[in-house]
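Take a look at this single chain in structure tokens; it is the form predicted on its own.
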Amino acid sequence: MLEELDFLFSLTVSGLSIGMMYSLIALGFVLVYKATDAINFAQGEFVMLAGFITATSLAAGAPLWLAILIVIAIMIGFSFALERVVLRPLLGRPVVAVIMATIGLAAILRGLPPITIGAQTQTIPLPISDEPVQILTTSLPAVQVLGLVVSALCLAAFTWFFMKSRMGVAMRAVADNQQVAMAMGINVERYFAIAWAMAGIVAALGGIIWGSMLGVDTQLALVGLKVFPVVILGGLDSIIGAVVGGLIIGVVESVAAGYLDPLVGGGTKDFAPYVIMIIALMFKPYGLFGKRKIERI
């Protein structure tokens, strides 16, 4: 029995840590659907690009402080081009018009990797040891603790700003009411170009993370598939629900992995999230913490 309810202990924790680093991936998803009612199909394919970009700059021999703020500013400025020069000419179009931009530009940004530097696999060096970090009767990876802590740190700071900050309630007055923002002075283009900015900064972190711990290829944008259970079971527009959502998902996909995969053969963890995601919207359509959308006809 305490074997069992260590083997359970060991499999939450774990399923709590990586669901936190969905979480920050999540982030990206709901910094750009809060201000922009947009959901951004690329945001894997954006971890994908600053991890290649960590790599390469690691490679070029940049010390790793040179390299996070290279993928940094590259990031912020991609991110402000694509506003910029694809989605602002979308703006007032059908959703389904950015929709598919963004999955055209998920399609262009999986290819660049290959014809340009190789499709071989890059490693991402961190300065951290490679003993397992003990956790009570359990042990996790170095980099999946160092992923924890920085996925935590980088919610509650953007927590704060919508909350806090002059600049984030004008961005959570934007997501409410374009029009009525608008009329108010603010200028909603600009707030626009910030959220998908900080979408960049999100996924230049997160590529920095997932690719020190998986490595940088073009299946490393296969974590944004990964989380978008998190962001339809938590909602589109809620960084709390990000959160919630990221740590249930890491459970469910850790707790199926330990004991449905030595049932079935393995590859359950790979669909778990998804029956999760289905059933949401089926009884919980705008997410735990989604805010509900009123529409008179």
The other form holds:
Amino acid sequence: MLEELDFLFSLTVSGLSIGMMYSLIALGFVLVYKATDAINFAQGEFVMLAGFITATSLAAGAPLWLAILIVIAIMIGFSFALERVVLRPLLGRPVVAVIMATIGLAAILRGLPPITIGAQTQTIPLPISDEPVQILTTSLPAVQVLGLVVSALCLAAFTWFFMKSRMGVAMRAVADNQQVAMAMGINVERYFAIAWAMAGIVAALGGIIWGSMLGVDTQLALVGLKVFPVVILGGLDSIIGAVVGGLIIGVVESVAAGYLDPLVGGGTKDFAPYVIMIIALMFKPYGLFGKRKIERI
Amino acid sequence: MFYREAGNFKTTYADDMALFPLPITRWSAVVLLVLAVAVIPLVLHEYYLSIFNLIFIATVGALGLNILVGYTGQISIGHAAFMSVGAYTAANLAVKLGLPFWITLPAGGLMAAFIGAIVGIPSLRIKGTYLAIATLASQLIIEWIINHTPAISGGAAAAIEVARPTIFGYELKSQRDLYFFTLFFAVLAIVATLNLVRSRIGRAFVAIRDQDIAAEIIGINIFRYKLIAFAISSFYAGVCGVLYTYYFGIATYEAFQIVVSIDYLAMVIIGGLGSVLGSVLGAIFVTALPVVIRLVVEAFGGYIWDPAMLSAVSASMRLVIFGALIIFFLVVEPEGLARLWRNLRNYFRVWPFSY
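Go ahead and give the structure of the form predicted in complex with the partner chain, now that the form predicted on its own is out.
Below is the whole assembly, all chains and molecules, this chain first.
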């Protein structure tokens, strides 16, 4: 009995830490949706791109702090350019158009690495010990603990940003009603660009952490697929939702994999989150914390 | 096309809805058909016929997806999953019960339509982004279920080999035989879609796409028509999956992964949303482009990349070019190749005058 509980406990702890890291990627998603109403199907590919940039600059001999600066700078520039070239012309077009555009972008990003720097898996060595960290009866790899801490810090920082800072308040105004925000003297287009840039920063951090955990290759983009259940469950426009959704999905995934995998022969990890998501869509289509949209003709 | 009508003489609704509004369109359809039936299969080499076969199969799937995305405005990122439903249904019926293709083909389509309608149920409550993600989920869930149910997937490799279709005891073996087989279904799908979109159902679809709440107010049962759209669209996808199965002689889930869903989205976007002609043009473009890319990469890629990597490079190149084209058409010409064709035709219609 006690062993059973131990097993459950260790699954839960590992699920929570993975879930927190899902929240980090989901955050990039939520930031963009909150401000611009656009959905980014390429979030996983953003993370992959950041991972590739970090790994390549580390391989070229850059110290870690420089690599981190480089990746953040490139991701910000990339997001700005993306917003300018692709998304701004699509303003005011049906939501389907934006979805398709980001799907196209995802395809481009996934195809680029094998053409340019090769498809082989690269590593991001972080200067942390390989010793797992002991938590009561279970233990976590050190990189997951780091991920947990970075994710928590990021989420806290962005929550503060939206609640207190002038920019964050302006961004919420833009998200709420673009026309009114414009009438209040807010430069709406600039805030769209800033929202994308923040998504780029979050993707950069996600890329470093996930990349050092899983290794960097095109498979890294699959992390993006896990984000959809997270944001749907939490609500597409809620940062709190991203955290709670991430934790729930992480735990469900980990526990389901622990108990069901031996029975059905693997793959539950990728399957269970989507079942939860479908259930959420059936009963609470706007998620746990999402804002219900009222449509006018 | 050099033809010119002297004005708009339509006096009845029947005239306005005619399949061939002008004699010239009827004649060009006849010419195209003669070309497709009598000239192409006799002149071209088997290899080129195989490309045509893939184009015809893709046309069926693209038409189906266009009915859903282009005409009804409901997005689906899980279309390949419906194809796999059709493919595995037909493969199981053909192998376990020994049924001929004229039973397995509609059966695969109907099964896909049934599953598609189930996936479409959430579309009543959710739309846009949420629906896109729901269909993405259905893609992954269907893939997983097929993969993990030996009764459907036929064992560990999740692939079922299927014999080639036979007609009156004659087995369609060569590409030339299969050419007529796929051509028949492509033409059937085109005619069926043309008729569907000018019917009551098709108009309801367009009304839902343009403004679904307004459509409901004027008395369209949205839930019913959205489900019909999902069912019809998945039926096409299922038939497309069955055709792939018979064409390749094997049903495997690997042929129907999410990348394929994106290929089909690329077809309808590049071809033109809400256009039958666009679906066909998109199918041609998206099927022929990889062939061209492969040729170019094989010819010149050796100078840039390691020769052993060339097949991986052309696969990635394909992703990049498709992605770029999707974005390009969305930003620059949302109505796709069909619109370009219409512009060209309108230009020559009045040529050499400006209007």
